[in-house]
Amino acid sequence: MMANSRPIGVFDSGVGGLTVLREIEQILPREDVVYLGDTARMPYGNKSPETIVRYTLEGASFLLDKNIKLLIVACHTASSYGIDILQEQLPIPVIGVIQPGFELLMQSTRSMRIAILGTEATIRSKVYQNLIEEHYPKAKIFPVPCPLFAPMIEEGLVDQVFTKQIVEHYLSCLRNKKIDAALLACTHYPLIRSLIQETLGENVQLIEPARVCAEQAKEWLVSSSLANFQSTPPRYEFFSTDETDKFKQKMEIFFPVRHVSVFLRDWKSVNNLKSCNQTFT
């Protein structure tokens, strides 16, 4: 295979991933994509930093496997343990939420007065945190653990009552901090976006990073010679560790009309992810 023709990986706990690759279709049209959503597993944000490591360097493997020429890793949480370990030992370049996600919201706020809204894992790591206090000391920062809304998410679970009073529970704490930007720090709760700026007012910039973690995948392919420009349509391949008829569901969610080559590969069986494996050293 053409080096420029390998396809891009994808890694996300489960399907908040594809908020990423929605922004991959319209940045980067023509490269191929190989996406993998550990949905048996997720979510990710109440698991040890031991779990969350091993997870992704799993999830990590099978994607090396289909011969991928970039890794990103969609996820917050595993992007919070894993990145660093990634970034060190595989082969190819690795590209992750976090800096992306610090750097647009470090961009977006005036007051200096924020808030983080993740998984309590990544709440728990502080990576945000640590950016933020680092770089810009002057700043106040309030994370918000949000454990139940990647699983919320995952269920289908967005129009419902009793979601806006969950998001009410774990938000309205927010609303007299005076913060001017928050960053959704999960790539699922995009889709509950609407329900999050309602509870925090309109005045508060919310920010997701998937638009710049495709731009900087297309820096990268194109100062690497390696960028695609097939005259076909791309062709698109969906991993999920569980449940393929559900993940397929919400897959039509983020491409209900396409014009490109979709595969969902039924791959229920956790111990084949396990068997995919690599040695990382």
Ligand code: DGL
Contents of the next structure:
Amino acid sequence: MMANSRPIGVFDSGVGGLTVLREIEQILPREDVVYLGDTARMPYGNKSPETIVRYTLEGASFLLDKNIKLLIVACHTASSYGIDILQEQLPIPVIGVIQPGFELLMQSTRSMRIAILGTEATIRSKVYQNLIEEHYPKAKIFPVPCPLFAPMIEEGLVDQVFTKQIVEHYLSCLRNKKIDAALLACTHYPLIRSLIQETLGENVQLIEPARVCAEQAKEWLVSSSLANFQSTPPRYEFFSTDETDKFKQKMEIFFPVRHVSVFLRDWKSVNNLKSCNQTFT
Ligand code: DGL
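Rather than the form predicted alone that you just supplied, could I have the structure of the form predicted together with the named molecule?
Every component of the complex follows; first up is the chain already shown.
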């Protein structure tokens, strides 16, 4: 296989990473993709750092075996704990969502009063807070863990009466904080963007890193002469570590498939994710 016709790997704890894949499809329409959603072990957001790192390395190892040329870690929780280790250990480049999210957030705020919305683990990792404090010591950061958001959205419960109440429950604390930007630091949150916007008010810009992440991938592919110029439609291959049918149903919420060919594999072929001891040989 020619180096530039190798696929891009996209990793997420579940189907949420499809919100990132949507952007990859737009920005890199000729690239083949292998997507792995670790649905059997999702959510990562309530797991310990050690467990998140182990799962992330196992997922990356699975995708490496698919001969990918670049790995995109769509999951904020996995990126928060695993991106440095992956970038150090993998023989291919690894792009996460943290740096794009940070850059976009800081380009967008004027008041330097900003909120970070994410899973418990992402917020606890302080990955965004540390980056911001290091580069913008005057920024006032309001980190808000929203543990129910991802499971609720994963179940497709995005427009129920209680969805609004749950959004209100987590985010009403931000109302008097005079923030002007909030980072949606979780793959799932774009799916309830309008509710979050309604709750925070229209003066607050909601920041999603997915597009910038896809653009960074494009930059790397072009600068390394590894972009795919195929004229046939790209091949998208999806793997999930648990029930494929459920994954397919959820795909319809997150990523209605239009132009791409989809090959969905039975989870049994992937349930032997290699146990990985933080080394890639
Ligand atoms: N994909 C995760 C993230 O972006 C959310 C779901 C989970 O907790 O696994 O943080």
